[in-house]
Every structure is written in C-alpha cells, then in structure tokens.
There are 2 protein chains.
Amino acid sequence: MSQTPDSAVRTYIQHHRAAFLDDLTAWLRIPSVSAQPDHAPDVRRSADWLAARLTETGFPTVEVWQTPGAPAVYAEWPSADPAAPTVLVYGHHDVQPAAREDGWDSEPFEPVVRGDRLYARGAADDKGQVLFHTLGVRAHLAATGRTAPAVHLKLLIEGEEESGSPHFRALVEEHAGRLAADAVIVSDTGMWSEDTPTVCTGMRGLAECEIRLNGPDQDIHSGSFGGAVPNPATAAARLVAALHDEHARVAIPGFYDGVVELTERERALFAELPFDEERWLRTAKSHATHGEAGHTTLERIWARPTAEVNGIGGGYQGPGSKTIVPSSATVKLSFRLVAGQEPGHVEKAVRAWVADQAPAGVRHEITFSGATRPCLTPLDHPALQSVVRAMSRAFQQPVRYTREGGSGPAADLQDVLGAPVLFLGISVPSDGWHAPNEKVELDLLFKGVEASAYLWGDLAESWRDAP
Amino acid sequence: MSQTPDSAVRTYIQHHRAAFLDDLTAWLRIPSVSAQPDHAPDVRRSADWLAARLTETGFPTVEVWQTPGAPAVYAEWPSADPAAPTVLVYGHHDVQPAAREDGWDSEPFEPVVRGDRLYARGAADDKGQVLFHTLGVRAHLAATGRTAPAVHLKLLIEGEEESGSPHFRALVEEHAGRLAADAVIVSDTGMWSEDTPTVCTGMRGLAECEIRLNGPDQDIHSGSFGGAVPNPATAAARLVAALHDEHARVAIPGFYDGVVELTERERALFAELPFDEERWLRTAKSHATHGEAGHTTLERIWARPTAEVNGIGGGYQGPGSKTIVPSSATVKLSFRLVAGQEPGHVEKAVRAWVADQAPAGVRHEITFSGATRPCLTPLDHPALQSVVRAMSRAFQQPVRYTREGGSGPAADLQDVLGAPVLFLGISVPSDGWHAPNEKVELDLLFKGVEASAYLWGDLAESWRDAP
C-alpha cells in the first residue's frame, strides 16, 4: 500500500521525533543571551552548534558570519533544478535573558518536558522554530525521494535579534549577493492559538524619535517667574496632546500619506477570528481599549499606524514638590508604520509638525534613530498561498490570516533583497516569549516541521505555474 | 539748634553704625544652615546669639522657642501706652547652604566688606534685615526720648524658613495668644531696585499637588498593544495641555472663583515702575515671555493666579529608546494663588477637573500637600500707609508699590492671628539670595534701620487717629 506524500512526511517525522528533541534540548542548554556580554562565548557556541547541525542535516555550504557583535549562521542547499526559486529562511539563535529567580519553575537553560510542553528559554523564541526546518527539509527529501530540496534553500540565522539586531542590516547589505532570494520565510512569529492556525501576512514598521524642549537656561523659581515665561514641560505636554485628534487619529499632517487601507475582505477575515476582547485586555494588562475611531482592536494593532509616547520627562520628579519652572523636557515617541508609509516621509512630517508646535521661547531638538519599514504580502501572492497550503496540510484544517503589530529585522531583508517576506511560525501567545517559563507546545512544534516539509515542494510548483 | 526727629534718628544711626556692623558680622559667621543636619548646632547657636542681642537691645522678654526642628526666637517689648497697637515682626535666622566652591569670591561665612557691600551668606536673606530692627528700635527711642517703643513690639524670628518652615504654622498656633498682634511686619523681602524704593503689598499663595495616572499594570509592548490601549503618558500630557486655554488662562472650572482683580489704580502703579522686560528675561534666563492674555508681565507674576507644571515623568527616560506603552505617569503641579482664592476651593476644583479628564482605563490618584494662603493689603490700609511713610522718610523720596510672586510663611501669621501683613524690606534683586556672593548694600541696610526707627511712632499715631 503506497503512502500519500503527507503520510510519508508524517511517518518520517514520527521516526525522528526523539532524536530531534534531543538535538533541540542540547541547543537550548546553551545560554546564548546576546544582551549580556559575559554570555558572548555562549552565543558563539550556539552559532557553532547550529552550523554543525546544519552540516549534519546535509547543507553543503555552512558558514559562521562574524559581525562586530554576535555571529550569524548562514547555510545554502541548492536545488537540483537550476530554474527553481530561491528561498531564504530567517530566524535567530540568540535568546532573551533568563534567571530561575525571575519566576521560572525550572532552570531556564535546563530544558524539561512537562506534559506536552518543552520548557526552556528559547524553546519558542526562536531555537525551536529555527530547528524545525532541519527536520522539515529531511522529511521533504525522504517523502519525495529527492537528494536536494525542491527550492534553492538558504538560511540566515542571526545572533543579535534579542539585542535589537544592531548589525543585521549591514550584514545583509554586505552579503546581499549571496542572500539574493525570490522569497523570504521568517520563522520568528506565531499563530493565533492552538485551535486556530494562522499565517501572518505582514509586520508594522517603526520610526522612533526623541524630542527635547528647552525653555529657561536653568530651572527657575515658579513664584518669581511662573505664569510669565513659557514652561517647556507644558510645551512637551501640549505636543503630546496634539499627537492625536478627537478620533484618536494621528494629527500630524502627512502622517497617513500612502497608507494601504484594509480591504473589505481583510477586515472580514480579521473579524472572523475568535477574538475575545476581555481576554486580550487581560493579556495587555490594560483596563480599557482605546484607539483610532472606526477600527477594531485587531485592526488597530495590526493594520493601522500609531503614534505612541514611550517616555516623557521634565522638571522635578523626586519625592515631594519643588516650585520650579523646569529648564527642559523630553519626549520619546515611536510610530508604528503600515504598508505604504515611508519612514523618511514620516520623519519629515514629524519634524515639520514639531517645528510648527513649539511655542516662542522654547527651542526644540529632535533626533530620529534607525527606522524599520513595514512589510505586507497581499493575500493573493503565490508564495503566501504556498505557506497557507503548507500550514493547512500540517494542521489538516483551513488556516486564517493575522498580522503582527510589532516590527522586526525581517523588513531589512525585504528592503535589501527586494523579496516578499512570508511568515511561518507555530508559536502561540501562551508560549511566554521574553517571560519566565517560556515553552513550546510539542504538537505544534512538529506541525511546524511538517509545514516546513511541505513548503519547498509547493513553492517550487507554484513558481513553475506562475505566469 | 534743635534737630528734626529724622535728623536725630540719622545721627543716632551714624554713631552706632560701626558697632552694628560688628554685631551683624559676628552673627553672619554662624553658619545656621537649617537644611543640613550637621549644622543643627549652628542654628541653635544662631538663635542663642540673637536672643542675647535682643536682650542687650532692651527687650524685657526674650525666649528661644523649641520646635521639632530648629528653634525660633521670640521677644516682646511692651509700649508704655497700654492703648498702643501691637506689632509683630517676622524674619528668620537660618540661611541657605553655601560653599566657597559654588562660585563664591570669598568664604560665605567669613563676612567681608568690598566697596559699599557686605558679602556673606545671610547678609540680605535674612540676618541683615532682621538685625536692622535692633538698631531701629534703639534709634526710635533715642530720637523720641522714650524708654519703651511707641507700639507693643513683638519679634518672631524662625529657624526653618530656608527648609520650608515645616513647623512654623504649628508654632504660631501653639503660641497664638502671645503672638496676637494688630499688624504683622515681615522683613524678609526686598524692593524694586537701589534707585526705586518700594513697598510690597502682598504675596501669592500656593497649592501643590501630584497626580499619578495608572494605565496598564506594567509597561507593555508598543508593537503588540500600541494604538489599542490608553497610554497614561498621553493622558498626563493631555491633562497638562488642558490646564490652560488659548489665552493662557487656567482652564479649570472654578479656579478663578473669588479672585480679587487688580484695580485700575494698581495697574497704573505697576505700569509706572521702570520695568525693563529684556533685562527681566535675562534674570529669568528665559527666551520669551508668555502668560495670561490681557496682563503685563508684572501683573502676571504679582497679581494673577497661575498653574505651573513643576515636573512630569512617565515611561522610559534613559538613553536610546524602548518601545513600550508606559504603565504610569506622574505630574507635579503648583498653583500660585491671589487674594480671594481659597486653597481648599482650588483643591476641590482641581480634583473635580482631573476626575473629569482622565480617560477610561486610566485610573488617577491625586495628592495635595500643604497649602499657603495669599496675602494682600489694600493700598489705603492705614498700617500700609505707615510703612510707606517710614520708607519715604528713610529714602527721602516717594516709594512705589510692588507685590511678591512667591509665597511665604507670613501667610500663616495672617491666617492664625487674623492680622494684616505688611512688608518692610530693603534687599534688591542683585543681592543674590540663595546664590553665590550674597550681599547687602550697606546704604540700603541703614535705610532699613532708619525706616524701622520711623515706623513704630507712625503706626502708633495712625492707630490713634483711626476712627
């Protein structure tokens, strides 16, 4: 009796399940915390471990790429078909800091299986989701009888994602030729929930700035001068208050220029998700929802640009009181951007707006830090549909669509390589990224392996069929 | 050839000038810094020194009053005329901290005369202006041939003014019977300038509060939640921005209830002062004026109530950026109050206004600290006119009127004793209160002695003439 291709994949995964978990456990024991300098040797060890594992998997080319910070791992496995598309998988091998005393029930770097879950720092973010591609590509080969993947497969697994990827863009630019790809698969996100498998179609971008408002040359007495000179803390507050209009829309002229609006179909798809606002609020630890009029909470966090005050400070903040007019005040703002928005255009709009708001006698300085572009793949993009089919086959049910409200270095790959970014991830919100007791659901982890195994053949096929 | 009363006063002062300066110098050598605990013995020594000096001056009753903090000095010298009015002089014997390395050209507690100025911490604020009453009352007696002052004279010289007078009100309440007076003379202020002698007619009051706005239970990720939950830093900013309307008037309903408006005569008197706005801005270290529409700078700082942000803080204020929605934000506000405003009423108005502004999902806490009432003496008040005449005789020119934008413990005397507060001071803005190289102009100091010498007789006379 001959197997279907899917059952062949499942059988292969079943046979290699235990060995895969041993591998993952070994990797998770390496505390590759990129934010802590004394873990630099561990991050290096983690890169070397992954490089060795990719070589064992069969990648003919495996390299550890140095950066001024932590090393990245790069691997290539060309398809036997020169006309096949090239796919670049992105992930990261560094992890967030973790210590038992933060509230972990077990040592964060001593992985342990309790029930159907594997607990360890990095189990879901992102070692588990990187490693599932190694078993995935082996299952793909075994089930299809190939000796090389159906696509030209490349992997770039960076070592500084948890530290803000400070050298990632330069690395990608330096190696742009070798990294060239027709599509990028990011495996560093998740899905809606255990019961609702989803595919993410985009991430928001990010622009950040700090605005300093300078009033009197030093703090001055509020009795002697108060009420007759401009107060920079008041100016800062008025600036922040003017960020949004009465509909909670960003009131900076030109901010919404180019914004790709949600289609009716996308809004309908979001609305179909089993969203429980009360539960979401508990996760957000917030006591109310609030946002742009005319949009639901999911639309607001996934598909609408925002302006957020991340910090504000000025004058006396110690105990008690001090009767001064402060000399200066500072506001830190971040703007989440959606498809169609250019960070450079937003920066110009913000600069013009701030210059327009600052009152006489209050000078302002504004500093923008590195921006991240948004990314969005249209629902009908063939590569996106390949991801959707691979996930549907793995989960044996239709998958739905989400987006990601955050911003990530994936956008650098899109920018530099000019390739669409797709997301393949199986983590769920309860996995506890960056929190104590991070875990991965083992059932979902192996669905990830399975989806990876299906994806390469599907992508190659849809590439061939494309006009 | 017989002397006029004024020339008799001047002659007496001339004869005792050197001894008076020796006394003042001795007192200024005591570093009675109330804010620094290791100077507590010096503050005590300062009180004892003053008590001894008042006894030598002739006050039959001199006491050092303990408080939970630094001691005050109390003295009484009854008039021979039981029907004479009772006058209480207020000042303080503690000083601001000072150290040579702060920018002093000589040791702050080693008084030195350079030109016509005496340099030392406390020379003007307030030891010089307290001590001139001792020579003043002796000159009054000598010139009029009396053995006791024309008024029942009381002095209360506190030891914690530079530390916010934390125990002053309780002290006044405890001794309210003995402190009872028909008028209070505060000698802890100054005048317009060397060339323009003035009498201050009132001080602003003060109400202070801290408002804490609580949003999410912890800082949350601005990518995952931003744009869909209320941000307490935004709420804080909107609160502050709403403090003033487009005319820079305080927009809190009820805030202006009861405010005693300036009369046309008072506005005209303010306008007559040789006010140089450019120079004032340099003193303020501000780069523009700004304030309530329809009022001049002097009106704004002397006679109009204000709302000022003394501090604001929330979220991330360190270097770089942090993409969070902050959990909370804090605003410190102070309100300068003018005659007719009740701190309790203002507190109620602020509380109602804040409750009305805070958005859903943002809880607020508001804490008021101790308030100070405003004080204002009408221009035609007989006791004020006595002060004006005493100053005019001392300076041999008409004096003009000012007010004080700050707030002081004098208001506690007004409140508890129910007596009008008058101000007799000869310090000038260049004296450098709280700054390095504090000094007193010797010519002005002896004009102060002279004014004090004239005041008691004038007050007794105008009291007799009062209907």
Given for the second form:
Amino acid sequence: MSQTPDSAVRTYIQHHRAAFLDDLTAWLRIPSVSAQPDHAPDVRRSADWLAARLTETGFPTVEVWQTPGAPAVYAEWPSADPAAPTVLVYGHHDVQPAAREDGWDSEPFEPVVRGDRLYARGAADDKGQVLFHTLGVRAHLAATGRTAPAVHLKLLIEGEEESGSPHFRALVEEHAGRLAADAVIVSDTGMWSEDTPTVCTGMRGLAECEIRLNGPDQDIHSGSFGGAVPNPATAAARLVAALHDEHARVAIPGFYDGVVELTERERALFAELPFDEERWLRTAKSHATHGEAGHTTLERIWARPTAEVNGIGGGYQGPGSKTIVPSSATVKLSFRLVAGQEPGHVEKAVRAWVADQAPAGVRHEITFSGATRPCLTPLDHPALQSVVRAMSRAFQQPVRYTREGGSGPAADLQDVLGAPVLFLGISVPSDGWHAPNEKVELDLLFKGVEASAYLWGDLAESWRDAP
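In place of the form predicted together with a further copy of the same chain, output the structure of the form predicted on its own.
For this one, just the chain is written down, with no partner chains and no other molecules.
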C-alpha cells in the first residue's frame, strides 16, 4: 500500500532523526553570545556553520550578510512554479549568555539529553526552532517527490536578536528587494503548553522614554526654600499618578487613537484557553491581578495597550535624611502598543501630555528610544490558516490562538516588507528561555519539523485557490 503524504513525512523524519540531533548538538556547542564582545568570533562561527548546513540541505543560494555588529545568514530556494508564493522564514542564531555557575545542572554549551529533553543554551531559543526547517523542507521534498519547495522559500537568520537587534531594521531595508515576500514565518516563538498547541497571531509594539524634570539649578535647603519653589520630585510623583485613570486606562489624551479592538470571536478564543490565573500569578511573583477594567488578564497582556512606570527617582537616596528640594527628578516609562497604534503618534501625545502636566518653574526634557511597531494577522488570513492546518496535522488535534504580550523584530519585517507575519513555533513555557537549564522537548521539536514539512504545500495551494 502506498504511503499517504503525512505518513511519508513522518517516516522520513524518523529515519533522519539521529542525524538531525547530531547537527543540532554541533551547532549548540558554539557559544554564539551576541551581547558579549569576547564571543564575537563565536557568533561569526555560528553564522558560517548555519550557512554550510543550509547549503548541504539544498538551498542553491546561501549568503552570510555582514552588519556593523554580528552577521546574519540569508538563504533562498526558488520553487519550480514561477507563480508560487514567496515565503520568508525569520529566526536568530545568537543566544543569551550562560555559565555553569548561573545554576545550570550541566555545561550550557555541552548539550545533553535527559529523558525526552535536550538541554543547552539555544536549544529552544532559537537554534532548535531554526534548524527544524532544514529537516522539514527535506521531508516536504521527499514526501511530494519535488526537487524544489512548493513555495519560493527564503530564510533570514539574524545574529543580534538577543542583544536588541540594533542593526536589524537597517539590514532589512538594505536588502528589501532580496527579502520581498508574500508572507513571513517567524520561528522564534512558542505554544501555550505541551498539551495545547497554539498559533500566535500578533505581538505588541513598544515605545520607551525617559523624562527629566529640572527645578532649581542645584539642590537647595528645604527649610529656607521649601514650599516656596516647585519641587521636581513632587512633579514627577504627580506625573506618574496622572498616568492612569480610576479604571486603569492610560489617561494620556490621544493614546488610544486607532486601537484595533478585540472582536467577540477573538475574546471567545482567548477564553477557551486553559488559563489558571492563580498559577499565572505565582509565575509573575505577584499577589493580585490589576489592569484596565472590562478586560481579562489575557486580553490585558496580549491585546490592550499599556503604560508602565519602569523607574522613578530624584533627590537624596542615601542613608538618613538630607533636607533638600532636589534640583531634578527622572521618570522612565514604557508603552506597549497594539494594532492600529502608531509609535510616532504616541510619542507626540506623550510629549504634549508631559508639557501640560509640568508645573511652572519645572523644565522638562523627554528622550525617546527607537520604537517597535505592533503586528497582527487577522484570523481569517489564508496564510495564517495554512499555519494552523500544518500545526493541526503535525499534532493531530485542533490548534488554538494566542498573541504575544512582548515585542520583537518581527514587526520590522512586516513594516518594511509589507507582508503578513505568521508564527510557527513549538517551544513551551517550561523550556526556560534566557534561564539556567534551557531545554527543548524532543517530541515537540520533531512536531515542528513535521509542521514545517506540511506548511509549504499548504501555502502554495491556498495561494493558488485564493480569489
């Protein structure tokens, strides 16, 4: 009896499982820590290793792209069908710092398998999830008899994600023509849990600023001058107190302009997830939930914009007392943005609000860092549905939907390339990204390989069938 495509994919993966793990283990041994200058040669070595592996996989075009920081790896494999869609896969090959004394049970760059888990820095974030595409595309070809993927397949694997992607947007803008795609697949993400496969549909954006409030030209005596001149520390406290209203909504005029509200279907899908709020609070090391009235905890962290006070200071901070009116105070704020919000508009709104709040005699300076736009893919987007079907086939169960509360460089790809961003990842919360004993569940890792193998044919068919 002839094999079905699904069984052919699984058979191919099983036959090549050991060789794949050998490759991943070799890559994980390279300490590609982008945040530490001493490891710059290792990050370059990691890029070269990946480039060689992609060439061995069959990509006819593989290049290492230099940046002012760490190198990225680009690969391209055209489909035999000129009308096929173009898909760009994003991931990163750099990792977080790690040392045995941080609390690891084994050397972080000496991969070890214990049970059904592979422990090493980068096992889940992100080398394992990058490399599964190499076996996935080979399984796709073997199961379908193709000599090239069903889609025009491109990969961009960054080398600086773990140090803030300082050169990523410029890299994407420089190579926008080469990177042009109909859809972007991000494999630097995870699922709800081992038992609940999910697909992420969006990430929040980020804007950050530091506000410096200046009063007297120097610290002055609070007995001689206090109560008769404005105090910048008091102004900072009042500014922070005015940031939210009594319903925990951000009180900056214009802040919510353009916000894409959750649909009833999205709220219902979030509610289907097996969310244990008490357990979540323990993970958050917190004792009560709090946030915008009228929204659940998941809605607040995934789909609502926020304003957070990251730091506030001013005046004397040493032991004992020092009776002064301080000359200055500082407030650090960050804003998580959702679909429909423009960072530039938010910056203007914040600047105007601070100007209105600052009392006479207190000068203010605001410095904004580079912003990240939010990204969101509608639930009915054909490319998203292809990802959902591929995941469902791999896990042989329904796939649910999530979003990410954090921010990342995926939004730059959406912004510059004008393509929808989809997330395909198999990591779970217990994998310990950035923590000691980072690991990946091997069964889930090979489910990722399988989903990758199914995705390319599904995307090609859905594009062909689209009106």
